[in-house]
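First, one chain by itself in C-alpha cells, the form predicted alone.
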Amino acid sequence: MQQTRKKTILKAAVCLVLLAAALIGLRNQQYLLTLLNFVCMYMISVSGLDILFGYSGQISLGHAAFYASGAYTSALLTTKLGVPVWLAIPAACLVSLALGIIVALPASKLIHHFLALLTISVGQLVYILISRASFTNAMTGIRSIPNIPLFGYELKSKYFFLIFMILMVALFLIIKQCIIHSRVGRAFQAIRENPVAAGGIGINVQKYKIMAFAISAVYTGFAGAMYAHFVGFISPETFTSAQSVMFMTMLLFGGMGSFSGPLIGAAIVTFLNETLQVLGSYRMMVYGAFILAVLLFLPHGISGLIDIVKQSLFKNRGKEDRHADA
C-alpha cells in the first residue's frame, strides 16, 4: 500500500515538473496557448459528459445546451447586470444544474434512441432561444464580457488564464473521481449495466439518472462560464449541434469510463479540429468517420487501446521473468 501510494506521488511530481517546464516554453506561444486553454475547457466538458453516459449508461447528443446556458449566463449577468465574476460563475453553474434536473425528469424515463432525440431536441431549443431572444443579443452576441480577477490581478493574459485552467481541470477530475469512487458511482454503474437489476436491488434508477444529468451539466455549464470569459465574446453559433457532436466525438475517441479518456479525447480532436479548418462544413464527415472508426474498430477508445498495449506488455514481462527464474 506504501509502495503503491510513494509510486503515485512520484508520478504526480514527475508530471507537474514536466508541466512546469511545458508551461516555461509555451509562456510567448499566444496560438498554442489559445488552444490549451480551449483543450482544458473541453477536459471539464467531456469529464462530465462521461460521468453521464461513459459512467452512467445515459447518452446526450444536446450538450451545447449546456455549455450555452453556462457562457450566457455568466456573460449576461457580468455586462448588463454588473455582477461580480465570482458570482456570476457559480450562477452559470447553477442555471446549467437546474436545466439539467428540468431535461434529466423526462429524459431518467427514455433510452437509446428516444433519449437521443429527446437531447438534440434541448440542444435546438436552447440555440433557437439565443438566437432569437432580445435580452441575448440574438445574432448579433454579447461583447465585452470582463476577464477573471484573481487576487487583485485580472487574467488577461491567456498564459496566466491556462494556469488557472489546469488547476480547474485538476480540481473537477479530483471532484469526478471522488463521485466514481463513492455510492453514488457505483449506482452510476450498475444502473449503466443493467437498469432493471439496478432496480431490483434497492437502487433508486430515476433519482440516480437526474443525479448524473445534474452533475455533467454543472460540469458543462462551468466550462461555457470559462469560454466566455476567455474569449470576452459569445454568440449563438459556438453552440449549435456541431458542438454537442464535438463533446461526444471527444468522448468516443479517447474512451469512456475512464478517467484519461475525456482527457486524451479533448487533446487529440481539438487539435484535430484546427488542423482541418480548411474543409469547412465538411468537419462534420470527418467527425462521423472518426465516430464510426471508434465504434468498429476502437470501442473503448484511445485509453482503452493503452490499456490493452499495458496489460500485453505486463504479460510478456511477467513470461521473461518465468523464463529467467526457470
Contents of the next structure:
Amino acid sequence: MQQTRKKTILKAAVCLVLLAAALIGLRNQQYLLTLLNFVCMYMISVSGLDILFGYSGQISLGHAAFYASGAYTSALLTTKLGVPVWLAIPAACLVSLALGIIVALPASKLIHHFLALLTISVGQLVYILISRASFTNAMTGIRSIPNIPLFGYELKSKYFFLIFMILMVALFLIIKQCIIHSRVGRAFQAIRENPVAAGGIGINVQKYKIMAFAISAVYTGFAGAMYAHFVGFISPETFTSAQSVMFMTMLLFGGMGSFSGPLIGAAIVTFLNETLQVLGSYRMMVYGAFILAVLLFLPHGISGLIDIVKQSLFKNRGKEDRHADA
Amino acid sequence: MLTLDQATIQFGGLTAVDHVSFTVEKGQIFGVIGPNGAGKTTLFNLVSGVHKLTSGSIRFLDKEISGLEPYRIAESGIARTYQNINLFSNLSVLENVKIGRHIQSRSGLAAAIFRTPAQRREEAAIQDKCMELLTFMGLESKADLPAKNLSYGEQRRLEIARAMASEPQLLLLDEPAAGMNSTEKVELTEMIRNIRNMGITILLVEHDMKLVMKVTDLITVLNFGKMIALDTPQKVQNNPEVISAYLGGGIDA
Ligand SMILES: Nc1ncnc2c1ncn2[C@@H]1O[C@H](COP(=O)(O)OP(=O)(O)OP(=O)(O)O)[C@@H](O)[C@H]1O
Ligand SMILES: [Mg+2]
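Can you swap the form predicted alone for the form predicted together with its partner chain?
Next comes the full complex, and the chain you just saw is listed first.
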C-alpha cells in the first residue's frame, strides 16, 4: 500500500511539473489556449456523461440539453438580472440538476433504445426552446456574458482561464472518483451490470438511476456555464444534437467507465476536429471513418488500448498496475 | 416466519404456481423440489418480488410482502441467489459482495463526496466484513478477479456470499449445487448447514436429491404449479404421488 501510494504521489508530481512547463510554453499561443480551454470543458462534461452511461449504464444522446441549461442559466442571470457570476454558476448547476431529475423520472423506467429516443427528444426540446423563446433572444443568442472574476481579477486572459479550468477538471475528477468508489458508485455499477440482481439485493434501482442522471447533468451544466463565461457569447447553434453526439463520441472513443477515458476522448476528438478542418467538406467523412474504426476495433476505446499495452509490457508486475475500472 | 397462503400466479393461460400454501419456521432449512417447469423458480420470484401474485398472499415476519418492490423485500430481510447466475459479472468478486452490503450501510452521496470520517469507517467495515464472507465461502484468493472469470461452482458460491452480505433472515437458494462437482457439493452441504447455524432460515430449491435429503428439515413438492406433498425428507421419498411425478426424471437423478 505504502509503496503504491508513494508511486502515485511521484506520478502526480511528475505530471504537475510537465503541466507547469507546458503551460509556460503555451503562454502566448492564443489559438492553442482556446482549444485547451474547450478540451477542459469537454473533459468535465464527458466525465459527467461517463457517470451516467459508463457507470450506471443509461445512455443519453441529449446531453447538449444540460450543456445548454448550464450555459443559458448562467448567461441569463448575469446579463439580464445582474446576478454575480459566482452565484450564477451554482445556480446553473442547480437548474441543470433539476432538469436532470425531470428527465430522469420517465427515463429511469426506460431501457436502451427507448432511453436513447427519449434523451434525443429532450435535446431537441431544449434546442427548440432556446432557439424560439424571446427571453433567450432566440437565434441571436446572448452577448456580453461577463468573465469569471477571481480574487478581484477577471479571468480575461485565456491563459489564466485555462489554469482555472485545469483546477476545475481536477476537482470534478476527484469528486467523480469519490462517487465511483463509494456505496453510491457501487449501486450505479450494479444497475449497469444487472438491474434485476441490483433490485434483488436491496438497491432502489429507480432512485439511483435518477441520482446518476442528476449528477451527470450537473457536470455537463457546469461545463456549459464555463463555456458561456469563457466565450462571452452563446447562441443555439452550440447546443444542437451534434453537440450531444460529440460528447458521446468522446466518451466511446476515449473509453467509458474509466478515469482516463473521458479525458483522452475529449482531448483527441477536439484536436481531431480541428486538424481535419483542412479537409473541408471531406472532414466529416474522415472523422466518421476514424471514429467508426476505433469503435469497431477498440471496444474499450483508447484507454482500453492503453491498458492492453500496459498489461503486455508489465505482465509480470501483476494486476496492481491494471486499470481498476476498465 | 414466511407464510404463503393460496399463492397463485398465471402467465397467460398457464398457472405456474397454483394455490400454494405453506409456512417456513425460523431456523428451518425448507426444501422445494419438483420436476422441471414445476414452478419452483417462479415461487422464488414471487417471494422476492420479481413477479406479482395473481391471487393469494405472502407474509414475512407478519407483514404482507406481496406487491412490494424487490428492493423493499430485500430490505425486509430476504436475500436470494439465482438459478441462472445473476452476478455483476464485470465487477470484481469483492465488489460483488460489497454491493451486497448496500442495505446494511448508510453513506449517501454527500458523505461519499466529502469522504466524511463516518463514511471512511463504514467503507473499512464493509471491506472487512466482505473479506470475512469471501473466506467463509472459500473465495478469498479470488477477491480481485472479475466475477465472470470464476468457475461455475465459484460463481454460485459468490452469489451466496453476496446474499449473505445483506445479513438476511431468510435466504432463498435456487439450485445452488447446479454445475458443481462432487467435492464442491460436499463443501456446499457444509456451508448451507453453517449458514443455518448462524440463525438464517433457508428456503432451498435443488435437483440434487442427495443434498436435499441430507440438509432439509421439511420438503414441499411441486408439480405443474400445485403442491403435491409437504413432509419430512424420509416421508417425501416414499410418497407414491411424488415418485410418480418424478417418473422419467427420477427422484434420485
Ligand atoms: N416470466 C414468465 N412468463 C411466462 N411463463 C413463465 C415465466 N416464468 C416461468 N414461466 C413458466 O412457468 C413454468 C414454471 O417455470 P419455473 O421456471 O418456475 O420452473 P422450475 O420449477 O423452476 O423448473 P426448473 O427445475 O427447470 O428450474 C414453466 O412452464 C415456465 O415456462
Ligand atoms: Mg427453476
